[in-house]
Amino acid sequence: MSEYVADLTDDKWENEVLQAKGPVLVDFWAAWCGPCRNLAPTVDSVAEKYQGKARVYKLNVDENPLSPAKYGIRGIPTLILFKDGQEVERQVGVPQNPHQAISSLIDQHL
């Protein structure tokens, strides 16, 4: 975990995501997921880039099953961008150019 990405839990979901103002990016991941581990440094880099403009969280799907079930997460990594508590973008898997793709998701909603 980096200093720019916070751990998210089902208990904190309502407060940190649904009641948040502005963009919130949630990375649904698991420790056993190779692509998730490969994407982690990019998510950290994007979080640093958007510090103060968007919040970035990681939610471990094995430890927090309620939120992934509610949002129909079928594969990981899945990134969902919320704005003012509403889902506005979703990226499943690792995109071709991950840093650019994730940045683009956020830029559209700043």
Given for the second form:
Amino acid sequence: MSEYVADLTDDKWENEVLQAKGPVLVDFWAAWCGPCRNLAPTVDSVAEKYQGKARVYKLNVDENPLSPAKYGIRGIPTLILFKDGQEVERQVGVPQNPHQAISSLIDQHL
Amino acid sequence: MANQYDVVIIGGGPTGLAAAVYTGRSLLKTLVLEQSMPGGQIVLSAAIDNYPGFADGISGYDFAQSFLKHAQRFGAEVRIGTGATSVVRNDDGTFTVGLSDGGEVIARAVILAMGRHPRKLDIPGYDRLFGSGVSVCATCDGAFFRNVPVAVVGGGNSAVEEGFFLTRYASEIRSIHRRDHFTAQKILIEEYLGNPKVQPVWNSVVEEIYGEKEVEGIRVRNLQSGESEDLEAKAVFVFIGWIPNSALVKDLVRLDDQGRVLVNELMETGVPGLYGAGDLCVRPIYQLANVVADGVQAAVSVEKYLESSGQSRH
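Given the form predicted alone, corresponding form predicted in complex with the partner chain:
Now the complete complex, all chains and molecules, led by this one.
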């Protein structure tokens, strides 16, 4: 379990994402997705870096089918950055230099 | 010196990590640069069933993680998320490798193991709908397409293997190939075509992927009749070959007409101290076991080179 990245569920989506103020990053993943598992430690370190500035969640798409369907997730890993409940950035797949790429998504919306 | 290494290995896939196991065990100060995922393309594989010794198969992710640990166990430093931006041969025979984080390192020898990336379809809709139904990874994305028709493009091992994986989820698979037969391994083809969900569409190419926000279908042209037809598909999985990641060294080493690095049986590029290995290079076959062997050969060649050149170790 990650120290800085909380598990998100469909039930909590409304409160934790849509009603939240400021930037919220959601990492859509599944256990069978190798690249997702590869990306997880990077998402964790990004979450640590932005502690107090941005909240970071991961959402298991197998256990929580509603939110991925609503946002048209058709491939994972997908990261979506929300600000004040609105989607502002989306990253599909594992980018080059993932730590920097994810950080720069957040930096634009702090 | 902190930024000086006996060997810098560019690429942390199976080839680069195999090389690192060997250079580490030879007590060479080793740096592996991996710009994205340790394991590289193999991480996308749901199950590796043809790597000798793994009788029950192993997932690409687990394989890559174990490989990474193995390299680290013998002392290799692996920088994940840092790629190489330049390789320059210095007058004293060493190499300066520029890093994506703005730094640079000096290496007595360099092993190029950057691998290759999937070729894109250069047609309308591909880029626009990538991640919204267009995919190059059945393992990652297949489960989003349960009980709907999908298309697979290509006819080699990747297309047939990944297509077979998709039979778990999709209602039907239109398998589009420009020839009239697949070129994959026979056991894979039998398994694939034996599945009732799979419908091959021979002698055909995809002209367009359409859909507003998500893939809704494709337009396919038969190369013999010249006629086009629309097929319903909620996803298009594309496996039409590879492009070597050789841009970094195109002015430093010899490439073939496909951009692959030319090496001899010792993995030498012709530039003293500079070696190429694995998917990046011209190889007789592109299988996990032989690109791993390439890494081992490159490592042993580096060790001999450093001994014979009499350069002191770091």
